[in-house]
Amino acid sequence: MKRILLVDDDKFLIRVYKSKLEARGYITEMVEDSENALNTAKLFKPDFIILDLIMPKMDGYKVLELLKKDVETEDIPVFVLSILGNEDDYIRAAKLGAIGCAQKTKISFEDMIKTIEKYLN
């Protein structure tokens, strides 16, 4: 089954994700903190990451930088989903090497889906 980390301080939105996505077969991690993100994403060693980009501590900008520095997570899809819609933010969060970027008010959940199978199948 194919590991899915969840990376957003929004407890909520989060939640839903994680069981809709289990409800499909997928195996999840939910992460509140974004220092937390990156030992998790060693440890859980997921197929796919969806991160946000504003959170307390180290923004998710920071988080995907570091992902892709470290050979361990280097592979892994980032696809950011977050409040910001501005268009330099999806342009700098795919530089930093995140595969494609959404603002959480405007894409489905089936949309998601069909974005994270694309990258899993």
Contents of the next structure:
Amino acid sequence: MKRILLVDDDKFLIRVYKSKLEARGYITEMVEDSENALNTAKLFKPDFIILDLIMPKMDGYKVLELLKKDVETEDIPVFVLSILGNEDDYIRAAKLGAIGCAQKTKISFEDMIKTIEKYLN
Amino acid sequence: MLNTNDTREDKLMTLKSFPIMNIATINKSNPLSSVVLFYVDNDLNFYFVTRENSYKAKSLLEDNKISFSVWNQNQMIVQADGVASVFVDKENKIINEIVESLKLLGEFWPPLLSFSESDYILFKIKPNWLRALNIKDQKIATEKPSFTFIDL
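Having seen the form predicted on its own, the form predicted in complex with the partner chain:
Up next: the whole complex, starting with the chain shown before.
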């Protein structure tokens, strides 16, 4: 079974994602404190990461940068999901190595699943 | 399925099987009705989460009186009123229970998640009274609705 790491400080949203992804057969792990994202990724060894951009302590860009600089995590596809809808933010995330970006207010859960399946299959 | 001899625990189990309820609050002297996801504990305390800046949150912070009803198709109607208070869920146990109850609703995606302009606030409702009407056992006509009060 494929493993998905969720990084988001929204405590309700991240749990709903986890529950619904597990119902689809994925093994998931969640990180609410972005400072733990890198270490959890190394331990959990996910096949896919869903990363929020706006988080306290360490934002999603920094997490993405750290993930892509580390040999243990550099090849894991990271999809950025954010409340931000600014194209510049997506370009910045893509330059840092994100495979895709979506605005939380414009993507449905079904579309999110399709995106995950596209990269995992 | 419920019948007339159902115990408090049977009613509790029915309540745990359907996590959506309608609440009514007082918003600046006007009635305000909302639909929320809820979790009920074994002591019949009800919990729901909303956004801090929602009308229902603001109204409950001004006036903690609340009434609510749960309608479980072909099984039971529950009516209650009580008082709501902000609940601090340090270990996210209640949030986890609410998310767990979402599994009962299949692919449902809570609208609450779409409104992210403020943080969440969790309310606990302690009922003053709570009564249930068994729909399954209702005859074509009755002299009066056969609500039964549930021990709190």
